[in-house]
Amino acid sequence: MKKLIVANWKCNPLKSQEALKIFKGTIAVASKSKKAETVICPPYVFLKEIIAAAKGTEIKIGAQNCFWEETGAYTGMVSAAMLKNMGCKYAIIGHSEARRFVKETNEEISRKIAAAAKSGLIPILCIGENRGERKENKTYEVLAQQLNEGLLKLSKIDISKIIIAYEPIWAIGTGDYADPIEIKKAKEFILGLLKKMSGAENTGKIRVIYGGSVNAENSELYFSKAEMDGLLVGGASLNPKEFSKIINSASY
């Protein structure tokens, strides 16, 4: 299975000429790795140009989020049936920022899961704790509640085609060091959990990826030591140069 490597443009850049060049800067390296699988996550705004620039290209593309009606009287949502049938393939959810900045709760996240799953996206679950709560030792308690409240919806078979994203938030845009080791034990954890819920024939389908200060210089540590299956890269997937750095050291 190859490695996949999700960029999460977040709300960059300001223009869709920046946009365009940061995609046509990535678009060689995506494309040639036989190891890796490139996701492109830009704003809305941009998704309709993107998409039609990543025709005849290797490289899939995502949204930030999405809404969990198809339609309705939902002012400034954007419904996953929307999304997919404009083209995109996935579809990042709870995310730390979100859950920060607009308050998404565990059950409104579960509820885009389900209608993400339901229009044939696929999903990719954030997850993580904070300072506090590593603090406290509350990680695997935190990551329990979240992965249990936030896949509630789904059965067996949706659950086995998610992306689990561990992104622990004390790490994501401070520059902290997130040492492998620790990393790999989580998705053990999470993995563990996973079986549980979905099955032992099901979990080997389900790819679990990190996110949290990715670069180029630690990227390959995640694969070599922390075994993931891929990463979530948020600042440095910006960087066409670093960003296309990241996607090789999947074949570290």
Ligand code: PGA
The other form holds:
Amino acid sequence: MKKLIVANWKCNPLKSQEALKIFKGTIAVASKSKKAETVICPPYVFLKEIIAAAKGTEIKIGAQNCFWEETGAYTGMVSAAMLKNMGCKYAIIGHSEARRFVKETNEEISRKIAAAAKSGLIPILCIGENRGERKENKTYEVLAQQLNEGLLKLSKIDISKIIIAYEPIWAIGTGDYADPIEIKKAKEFILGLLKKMSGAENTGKIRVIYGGSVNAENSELYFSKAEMDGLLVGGASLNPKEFSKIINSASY
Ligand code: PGA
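Same protein, the form predicted in complex with the named molecule this time rather than the form predicted alone?
Following is the full complex, with the preceding chain placed first.
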């Protein structure tokens, strides 16, 4: 299976011309790669243009969040169904910045995950411990709670299609180095839990990807040593040259 390299542009850039420039700088390498599938997740406001620019390329587009109801009186929300209809394939859900800045709960995340799956989007569920939880050896406890509660509303079959992004919060945007062996153990823990939740026969296709200060220097390690199925890249995905190197570092 190809590795999944997901660009999370977060609240960047400021203008659509800049967004198109970043996107165009990524096309050449992303389209040629035999080892990686590239997904770009721009802010909602740039989705239409980026989806149009992605036509005829190998790049897939994702949203950075979604709402659980399809339509209705929900001011400011964008539904999973709308995103699917406009051409998104993926949706990042439960990112630590959404948990932090808009206080998303596991219960809300579970509704979003279910709505995404129902509308045909592939959910990318982000989970991870913060620095304090890590110090207190609570990493696995936190991961288990986020998975159990976040996937509560999914059928066994839908769990088998999910992508889990393991993103230790202390490694996001900090430049802090996460040890590939620890990440590998976290992946095994996550897969073990998903196996119990979805039944062993369904787990073959689940991909666990890593995120947190991934750059062109360290990305190769997450494939060779941590054996991850892909990467979720924030800051470095805004630099097409660096992001192209990350795509090229994907190995089986
Ligand atoms: P970062 O962000 O690569 O800038 O650390 C990753 C993420 O938050 O998804």
